[in-house]
Structure formats: structure tokens, C-alpha cells
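Take a look at this single chain, the form predicted on its own, given in C-alpha cells.
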Amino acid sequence: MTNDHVTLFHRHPRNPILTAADWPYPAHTVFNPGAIRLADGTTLLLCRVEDRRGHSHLSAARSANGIDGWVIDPTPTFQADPTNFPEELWGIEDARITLLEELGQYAIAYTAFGKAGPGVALALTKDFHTFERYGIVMQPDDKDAALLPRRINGLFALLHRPIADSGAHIWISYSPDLRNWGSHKLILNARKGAWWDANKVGLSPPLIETPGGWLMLYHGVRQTAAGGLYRVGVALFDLQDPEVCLLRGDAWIFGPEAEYERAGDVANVVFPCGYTICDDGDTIHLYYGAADTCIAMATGSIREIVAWLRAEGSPPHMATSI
């Protein structure tokens, strides 16, 4: 007997790849970056930057190889606008980026933090310099949201994580215009008891389209005597009907192990919000916040993750609506 297990994500040896010390203006911490690979091959991270008030904004960092040589915007890229959007009174957080090819724009789903709590807001941009805000689309308490890159049955689809009496689970909602949302359905429950993802789950980066289904990386939170322990798991959903979960991994596949993940403002946290896929169509660069303090990157293979899920996952046994 050994304690060997399959390693699906490999930390980059230069981690953390970005810290507050790299910023061209005062910042307390930088973490939880959305990510996208632009048409010219540049990797763009839309990083959450927390100032010394505790309020966050978003700042873009660009790199030719997605690892180093980062060029960071000299001033905040996308700031809260509480005058026109009071739900952003205490900042904006945790962007997920999706290219909507039919609109020729990038959609940013982010958390707007106001007096009522965190809610899901949307904005569109073509260049990450100017933004069209759609405002809040999912009322508090709701976060961890991302759009699918194409319509499902003629409708835009948004994954998000509301907190209700039933708990903190992942839902999907639909819209004809990105402004009016309905047909809300629960698609991934938080488990109960001693599971690593008991009681609270949330979407990590946007879903990955594969030939066998939509691949979801999600975070689960286990409450321990020392606080919350954030780790990453995986599930697979039907391509034509993403409400249908085909497989769910029983075990987590990526968790805090390195010192920069285990010690920081919030200990024991790996929190991915974005990824890029390399030219081979398989290698994935997963960008994540470590301990709510810095940004790190891990590399994996989409094919290997799907193969592991098919070998080690199980069909879900819980109801998909409540």
C-alpha cells in the first residue's frame, strides 16, 4: 500500500507568478484572476486587487507566455462605480471572462459587493479598456458566476452560486438578452457530512467545452477547526443540456499544499477563476488565487482530467432541483 495519487495539476516552479509587490500602484493583495487568451496569443489576467481599505477593484496584467514578463495597467482597469451602481459600494471582485463570439465581445461576470451583500454583475468589453456595465443580474447573496460561450436552445446561460435556506449550491439560469434572467435550476449540490465539498460549493473558472461534455472545475469548502479549507473538484455536464450532470468526482483534485497557498490573509485556499488553453488544444494553464494573497498558476491536461473523471467519478445521485 502506498499513498500515491494521480496529480492532475502541476504548480509552476516560479509560483507565485504575481504579488502585490509587482503592482505599479499601492495594493494590499492581488488574487482570484479571471483569464483569457487574446487573439494575438497574449494572456490577459483580470486580477482582483484589494486596497488597504479592504475594497477591491479589477486590474489587467498581460503576458506573451502567460508565465512572466507581465505588463500591468498603471492604474485600475475596472473600478467600482457606486454612484451609478450602488451595489458596488464596497468594491468588485472575482471576475470570470467568457468570449461571446456572436457579439464579438468579452463578457465579464463579477461580484458586486454592496450593503445587501454580494451579487452577480455583468459587463461587456472589446478591448479591456472600455466597459459596458449591465449592472447586477443576480441579487444577493449570489456570486461565483460565469457565462457559457454560446447560447443553449437560443438563450444565454449563466452559472452562479446563490446562498439560500437549502445551502450553497451551483445553479444555471437563462436569458434572451443578458439582462432578464429566469428558468433557474440547481445543477450541482453541495454534499453533506464529512465530504471535502460538504455544505458549500461554487463555480471556479468558466466551463470548458470538450467533445464529451462541459467540464466544470468547482471549489468545495470544508469547515475545519482552523477555518474553511478550499479545494478544487471536477464534474461533467451534457453538452446540449448543461442542466444534466453526467459525472462528478468523489475526490478533490487540487488543494492547498505550497506555503503560499497555506499561509496568507486567508489560509488554506486555492481559488481558480480563469484558465487558458494552449495551441495543442489540451494543455490548460489554471490561474488561481492563493491564500487570498497572491496569484499562482498550475498546468494540466484536459484529456487527463476527463479520463480521471471517467475512471474515478460517479453519476450524481442527488436531485437536480429543489
Ligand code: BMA
Contents of the next structure:
Amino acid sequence: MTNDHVTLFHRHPRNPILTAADWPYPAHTVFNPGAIRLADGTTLLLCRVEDRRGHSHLSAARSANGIDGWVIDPTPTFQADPTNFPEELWGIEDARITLLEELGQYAIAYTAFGKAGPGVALALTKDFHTFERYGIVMQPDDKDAALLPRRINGLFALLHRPIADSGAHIWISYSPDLRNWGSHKLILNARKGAWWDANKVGLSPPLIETPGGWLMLYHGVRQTAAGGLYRVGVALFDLQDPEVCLLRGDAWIFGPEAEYERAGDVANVVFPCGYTICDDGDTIHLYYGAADTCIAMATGSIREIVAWLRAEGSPPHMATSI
Ligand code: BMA
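Starting from the form predicted on its own shown above, please give the structure in the form predicted together with the ligand.
After this comes the whole thing, all chains and molecules, with the earlier chain placed first.
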């Protein structure tokens, strides 16, 4: 008998590609980067940098090939501003970046961590040097948010993960102006019992637009006696109506295996917050935090992931129940 599960993401041999040792100023750990390919092809990672207070800020690292030769901002790129935004008292974390062509700006959805708990905040930027804060858009406890790149039925759409009594599930909400949000709807739930994603699910990077639907990579958490296991699964949503989940994979497709994912500040965590897509329109570079300690990259094929989902996934009513 062979243990022949399909490998959809291939770790880069030079992983981890960025660690705190690469940082131009004191940092404890660097992880969970948002990612985007700029107009000139440069890969920009907006990395979560945790200092020795335990507070995080975001810093940009740029590279021509997205693998090495990183140029890291010499000082923090985007820091908490607790005087004006008290919800950022304990730092800002886990950026997800979306290019909003309509506004000609990048939208950054990030976790603002303050006394009320983690909430979803939004900022817009043209250049990753100056930022316009929109403040908190989803009240605590809520995180793992990203915007869709274009309006759906005339409205901006935000995926996010509130925690409620019913559990930690993925929701979608809509807004005419990025400030006022409503029409909230649960779109992907944590499964129960023995499932790998039984205890929490949350969006990982922003959705990927494919001809067959919005491809979602999400993290699922299973609580064990040794702590949480963070793995990545996949689901597909209707292009016109992203509330409709078409398919959901039963098995996870990427989980902690390498030593740098198995050991660190928080063991057994792979946590992607961003990707870039290469010129072929298919090859994806998935950037992820490993064990809440360093940054790694894995390469996959969007077509292969969708094909796997079509072969192995189930319509959600069969696989899930709240
Ligand atoms: C989640 C987030 C991530 C973190 C992960 C594992 O809840 O806070 O930032 O990587 O836990 O600790």
C-alpha cells in the first residue's frame, strides 16, 4: 500500500525565504505576509513583524523574482496608531491585499488587536508608503478578512471570520462605500467532530478568480491535546454570486510537514495570507507564515487545484453541517 495523496503545493527548496535574521531592524519573528505583484512585476510582501513586546506591525519586503533578493523597508512600513485608532492598541496583524482597479488603489484588510479583541480594519494605499486608514470595519471578534477585487451587484464584498456562539465560520458582507457594511451571510462553516477543519475556519489569501468560480484557500483548525493544527483546504464559489459554495474539498491540501512548519513559536502552523500569479496565468506562489516564526513559499497550479477539487470535492450540503 502506498500513501499517495496528491501534492498540489510544492515547497521552495530555499524555504524559509525570510526570517527575522533578514530584518534590517530588531524583530522577534516575521510571518503571515500579504502578497501582491506590483505593476512592474515586483513581488511585494507585507509581512507581519512581531517585536519583543509581542506586538505586531506590517513591513514591506520587495523582490524581483519573489524568491530572493528581498529589499526590506528599513523601518516599519505600517504601524499601529493606538492614539487615533484605539482598536490597534496591541498591534496590527495578518494583512490581505487586494488591488481595487476601480479606485486605482490597493486595499489592505488587517487584524487590529485591541482591548475588545481582534477586529477587521481596512486601509488603502497607492504605493505602500502612505496609507489611508478606514479604521475598524468589522467589530471584534473578527479577523481573516479580504476584499474581492471588484463589486458584486454594485457592492464591494468582504470575506471575514467572526466568532460567534455558533462557532468560527467564514462570512461575506457588502458595502457601497467600504465604510458601511451589511447583508452579512455565512458562506463556509467549520465542520464538526473529527474533521481536520472542525474547530475553526478562516479565509487564507484573497479569493482567486478562475473561469469556473472564485477559488478559496482557507485555513482549518483542529484542536488537539497538543494545541491547534493549522492546515489549508480549498473551496469554489459562484463567480456571480460568491455566497454560493459550489464545491468543497474533503481533505486538506497543504499542512505542516517541514521542520520550519512543525517547530517555532506556535508549532504545526501553515498560515498563507497572500499569493502572486505568474505570467502564465496559472502558476501560483503561495506565501505563508510557518509556525508563527518565519515566511515560506510554495508553488502550485491553479488549474490543478481546480481539477483536484472537481474530482475530490463535494457539494457543500453533503460535506458540511453547522
Ligand atoms: C490565528 C491567527 C494567526 C496565527 C494563527 C496561529 O488565530 O492569529 O495570526 O498565525 O492563529 O497562531
